[in-house]
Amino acid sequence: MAGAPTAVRLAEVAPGIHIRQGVTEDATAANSDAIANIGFIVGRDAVAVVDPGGSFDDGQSLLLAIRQVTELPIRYVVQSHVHPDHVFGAAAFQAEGPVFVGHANLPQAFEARGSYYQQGLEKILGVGRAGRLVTPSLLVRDQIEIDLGERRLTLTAHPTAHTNCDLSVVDRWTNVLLAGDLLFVDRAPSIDGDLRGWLSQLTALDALKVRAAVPGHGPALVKWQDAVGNLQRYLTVLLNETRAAIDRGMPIEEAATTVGLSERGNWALFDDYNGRNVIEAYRRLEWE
């Protein structure tokens, strides 16, 4: 994607939800941090932007595909969590002068990591390449529901879970979940939060009975119950494994290379983030 943005390609997944899905790769260079599913939903009136991308560039090149479906405003864009994959293309929608929608701690999330993202990214995009984090200043603390006219989004907040500033958005209209890294299809998940909230927190989502959803990462949509129950199975492993690590008196750096490894056939780039995931589960763990 180097050079100028040209449109990104979407697929309809439902009516008027338009999804770019993320390459499975980590941020590069190439592919200009295009890495997570992004989108956006037509209302009558106006347009809800569901993440609005990796990198500056990678949000450009969303807006000019969202001009190529329609003219209407803009209203919202929604910000998912604090990941860089999501939020960075952010900046691109400045111009467009819509309500940037977050979790409650959103902001203390970007203070505390913005800075450190921004730089890193640009080390692996190159100067200015990465954009910058827009700070929300719609937050949702619970639920509220957002209207692109005769089309309601409802947007909860989550308890920490993926992250400590996860935040779900369902269209009523075709039932269809938008769920961020609440979601991970194929590819390996990453925990940034708390495994056991994560674990509560699909229960939750299971609750609602939504037809299909959009993951962070994977398929651009895929039948709730169908993707679900694999990322359960790969939690509930990581949960069950790192205690008995624990219970055993197990270092955690063993543990990192131990623990969860039946799982490796079923993710992508399983062998860069279980490891990680497993030192997280594990300092939380130490201490229930």
The other form holds:
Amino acid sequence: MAGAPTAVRLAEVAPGIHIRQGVTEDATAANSDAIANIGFIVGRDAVAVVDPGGSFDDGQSLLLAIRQVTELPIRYVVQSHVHPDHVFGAAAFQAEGPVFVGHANLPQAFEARGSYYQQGLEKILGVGRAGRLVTPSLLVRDQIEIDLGERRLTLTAHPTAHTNCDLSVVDRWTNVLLAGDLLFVDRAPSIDGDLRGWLSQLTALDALKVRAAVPGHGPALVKWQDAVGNLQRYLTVLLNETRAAIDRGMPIEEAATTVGLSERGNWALFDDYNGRNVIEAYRRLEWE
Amino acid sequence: MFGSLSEHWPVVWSMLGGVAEGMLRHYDAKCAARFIIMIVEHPVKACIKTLLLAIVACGATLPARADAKDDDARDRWELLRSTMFGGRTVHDAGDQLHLVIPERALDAALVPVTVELNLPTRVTAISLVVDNNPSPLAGTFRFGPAFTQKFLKVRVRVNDYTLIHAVAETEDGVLYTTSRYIKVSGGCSAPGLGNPAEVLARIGRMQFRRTRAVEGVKVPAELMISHPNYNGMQMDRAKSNFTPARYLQNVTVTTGGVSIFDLEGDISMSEDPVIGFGYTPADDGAIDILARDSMGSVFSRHFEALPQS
Ligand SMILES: [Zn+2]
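Write the structure block of the form predicted together with its partner chain for the protein whose form predicted alone appears above.
Let us now look at the entire complex, which starts with that chain.
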């Protein structure tokens, strides 16, 4: 068991944008589910957390790290989507009294998955360390802007892509995109929404012409063009090969072990996620 | 809701309440809640067997956790077997019945299962049992004369490391079984994220199509039914209760009026059930599907004949 949370090392990837890179592992007791990229943005008057972390410990470590940088109030805690590695740290920020922000579909997604995730995480981390979900009170249906004091953030609620509740953040001042899990780099993407929807949202994000992005997993900051190209290629391979498998009458179990294998060398944890992604894609595409 | 139990309900209710309470104390809340839902939702005629299964399932979930030891798995199957088939002998099927499942579930919410039939006597029914699931009996298929005795494919949910059993009953009344072990990474199957309104909008949609040729099968086909098959375990935090279970309870498939199969299903079937099988077309070869779910909704479809091999 890990000791008390300590402030983690964050990288200031752009002026006032601090990111803690997650480890390329699945959740374990040793890593406290600190596997996603999480961080915060500092304005003149206030701070916005963009993803509170994967567990109570992870959230507390982030809070300590924030306090080493600034004493400004934490006005917003933005939750990028339903997955536990991004949001189970939320409760660590409650005493700061922020507004919790999420996609309009997030409360319903929390209802559907909350107790399932809670039990799963408690099994790995123990009951006290798992943390818990905080239902957002500020819901984004389309797009909103929040202001941290001469620092405006545009929050966009996306149609179903990685999940059905993806929220992205663009920092207007630096034009950096905090993509959440709409962008995976190096680590095998996981599909929990809609493959075609994800591809179309990548096209939409591409139109923003941001130069740099913080992915949900991978390095703390990447060049958007290179990163999105790799992800689009993987998702397109998955889409085309799954469709072809269905057209040829290949059963789902066979597709799961044969589709997408040309991408195997390009992604960490590929074997843990690709087969599952194929099943997810297959069961939707077979209704086309 | 307990109309047909009315005469005995005080006794029955206190008995069932006692069981649920015992579960809460000794096992886990989810299990007890599931059990309570089962009590209030199941039509009485299907009730008793399901209740017995639920008691067995919940009771044995605890020792069967994680890397289920061989003894536990054997004990559990023994319990399930005696609950489902009473004192009847269940023979080892040897290589006459074959279960094809992945060694490790890639997606616990959708585990493809194929049963290959190779019995010398006609099989009248096959039951699929996911031993460690809260409701272990995934479904029972009763075959009609148009069913080709070759294979059966379904998709199930798997909640834990478990044995999966297929039990075949032949026309001379003999039971045969075969089983395979499956590992589940990351625990049990995640509830679907789908928006309930969208799910309801497509509920009962069906597709019926030919699948890859199989030797000795006139028409290999696949029936797809859009249905959430809610397992009743999703917590609705706003209402602090559980989304009620709603699953396909009965599916009847006929060709030219001749039965292919009749399925009695349960919550261990995946969302949007897909069933693969072979059949010999009767009459004009057209297919009629009649499905009913646990909330009493009825869905029916007529499909024109598929091409034969
Ligand atoms: Zn995610």
